[in-house]
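Next up is one chain by itself, shown in structure tokens, the form predicted alone.
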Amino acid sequence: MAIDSDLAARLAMQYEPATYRRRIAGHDVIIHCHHYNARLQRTIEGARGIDGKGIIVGAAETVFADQLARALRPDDDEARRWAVAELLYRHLGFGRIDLSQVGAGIVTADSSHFVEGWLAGLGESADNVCSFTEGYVQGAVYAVTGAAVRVREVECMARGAERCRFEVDRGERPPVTPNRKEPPIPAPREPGAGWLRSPHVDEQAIIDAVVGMPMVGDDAGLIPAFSVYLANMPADFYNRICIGFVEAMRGLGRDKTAIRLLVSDAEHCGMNTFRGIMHSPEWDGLIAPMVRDRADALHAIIAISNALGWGDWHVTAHTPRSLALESRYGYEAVGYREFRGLAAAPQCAMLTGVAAGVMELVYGEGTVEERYGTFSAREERCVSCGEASCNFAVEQVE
């Protein structure tokens, strides 16, 4: 499908240098990784004694119900409706849909991204992989005709079927959960104090040269860069997974174990999305040249990260042993006081792990299995709980 001038303004990518942050149709939006996002699917869906599928589902009924209705018009016609729904879809990096038969039921895709991130990170699968999908078809469905449907995906290809088919339920069902937030907290207006820069890398520029990639959706609705398939993630969707998940756990009394999981996941995504970045030739034309050691390929990844929409990281302290992080406008901070308020103890899950597989990629020797767990990271103060800053500390294990 051509995308017009109309089309491609209402999904432009808004990049905010204060926060970090990218917007997309009114929404925040995270670049991760196919590593991270089937990692963090395995977790929430493979616990036991909760429903993680249905979080899964949910959330991205929820947000893309919202997402979908920003960049709708009010003079859209059905049709172009419709057509908005797949762009969206394709333009964030999840694959390729059609939703041309979905009056009678039937949806098909014949490239995901969760589909790509199973296979490639995790192997064969013997279950379907597409519960994002089910949930982004149920949003759109929302959005387009004010429908509440179920979606439940019958064919897979991450089983060995030529495409992914869905079909589509129009029985009795709750209505769609509003994605209802508090006003976000005021962004910091002022660099920090305090934060260091290497003399060799131009963290600016880095920002200025990703930021200004194109990374959306081919023709088959993915973004192949930096040597991984990336997608435009909205946050809303990481947050209501991870506080859904967290919250079902501690149901069952296991809600440290799943903040362990998450910052597992997360560590894993810091290793094996940045090894690809330094083995790119994006890296090797832009970065390389800056770098003159260890501390520099570091300070290089914080830059990268704050261009992915991460949120406003830096550098505090740091040796080959060691690592201070602080971060001021994390999404999962900020997040948690938009969904639930002041939390009790910190939140961020991801940017805790991430950190520490950073400084085991720089740092560590042998395989990324051999170089897991040698460093430890910890979330010392949170934006969640009132602070005014995340701070993390990163060391090796002894």
The other form holds:
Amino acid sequence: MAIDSDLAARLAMQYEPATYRRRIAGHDVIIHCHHYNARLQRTIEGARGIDGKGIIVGAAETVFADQLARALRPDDDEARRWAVAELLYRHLGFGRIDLSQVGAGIVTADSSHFVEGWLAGLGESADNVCSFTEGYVQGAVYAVTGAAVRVREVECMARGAERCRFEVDRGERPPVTPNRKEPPIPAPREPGAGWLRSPHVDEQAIIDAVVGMPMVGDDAGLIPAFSVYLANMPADFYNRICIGFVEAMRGLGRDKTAIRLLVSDAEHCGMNTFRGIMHSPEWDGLIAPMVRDRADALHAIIAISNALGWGDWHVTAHTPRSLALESRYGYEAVGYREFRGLAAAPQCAMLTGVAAGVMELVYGEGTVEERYGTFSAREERCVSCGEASCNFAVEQVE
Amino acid sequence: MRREKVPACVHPETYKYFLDRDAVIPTWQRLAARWGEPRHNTSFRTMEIAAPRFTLRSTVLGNPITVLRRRECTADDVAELHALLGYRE
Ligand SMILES: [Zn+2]
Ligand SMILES: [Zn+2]
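Target state, the form predicted in complex with the partner chain; input state, the form predicted alone:
Once more the chain from above appears, this time first in line as the rest of the complex follows.
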């Protein structure tokens, strides 16, 4: 479908420089890569004794029903509403879905961010992997028609099918959960102080370049940038699946394990994503000329992660064996406050894991697996607990 | 010319192709004749040609060329590209 100026305006990204947040159709979106998204899904769905798949499908349904409702206009006819649903999916970088036969109960997808992530990082799968798309389509049917349906994937490219194929079941089911949350806590107004910078690394030039990139899906609905596939994921989706996962595991007395698993996924992500980025032509063109030593590389990586919307975080102390970071508006902490109120313990598993992963990448040697676990990170204070900022301490493991 | 494998990317078979210095301009001319003129990204100082089965991307210097294959990319696609690049395995 051609993207007219009206649709382009509905899905245009608004960038908030004070917090590095990106907003599309009323939702803050966070850019992560296919490695992280597939790994996170495997962790949540692979945990025994909980309905991990239900957590992912339910979160996608709720969040995209809401985001799509904000992208629709009262005078859109039904054809246009379906077109917006197809377009938002592609625009955000999740791939390409065909909703033209949804009335007959059939949806297909010939390109998928999650399938790419699964095949690149985790190998062929014994099961269909597109839980996220099932939830997205459920949310889309709800936003377009008001009906709560179940969508089940029956063929998947991750298992060798030519395209993913979904069936829509219109039997009785409870209504879609609304995306209810408290308003976000205010973003910090004062400029930060006491942050370390490298004299060689122009962080603002890096951030401007990344923010200026057209981070929207191509014809296939994919965003190949920095030699990985990126996607614009609503922060509410990440927060819903991670909070839901930890709470479900708490029911089994395993919430500490759940948090450890989420930190571990991010630690792998920190290494894999940024290793891809450091080998990319974009890095060679803009960033490599600024990098004289490993500390410079670390500052450049933190600048990129800020531009991706991860957390408004900054280096406060740094040696080759240790790192301290302060995050002022991380999506995990802010999201926890929106969904659950004040927390009893720090909540920023993604930033904690990435902090360790980045040190392992910059100062470690050998393969990703050899580097994994050679630094440990902990979050000492967290916005979710009412503190003014989240603070992370990373140390080399002796 | 030679190529180097690049880790952790969109496709497990991702390589940077290092062209001989005097081959850079004619190689990009051949690639542009086949798949269209490169697009420039001024803030990253990169340029790229988006072909249906892969993306060819480099810094503005044109060398090395990172080839990001799509999953549908076949052995024939790679052979055609290698012929244009002048790369022999
Ligand atoms: Zn699938
Ligand atoms: Zn925190």
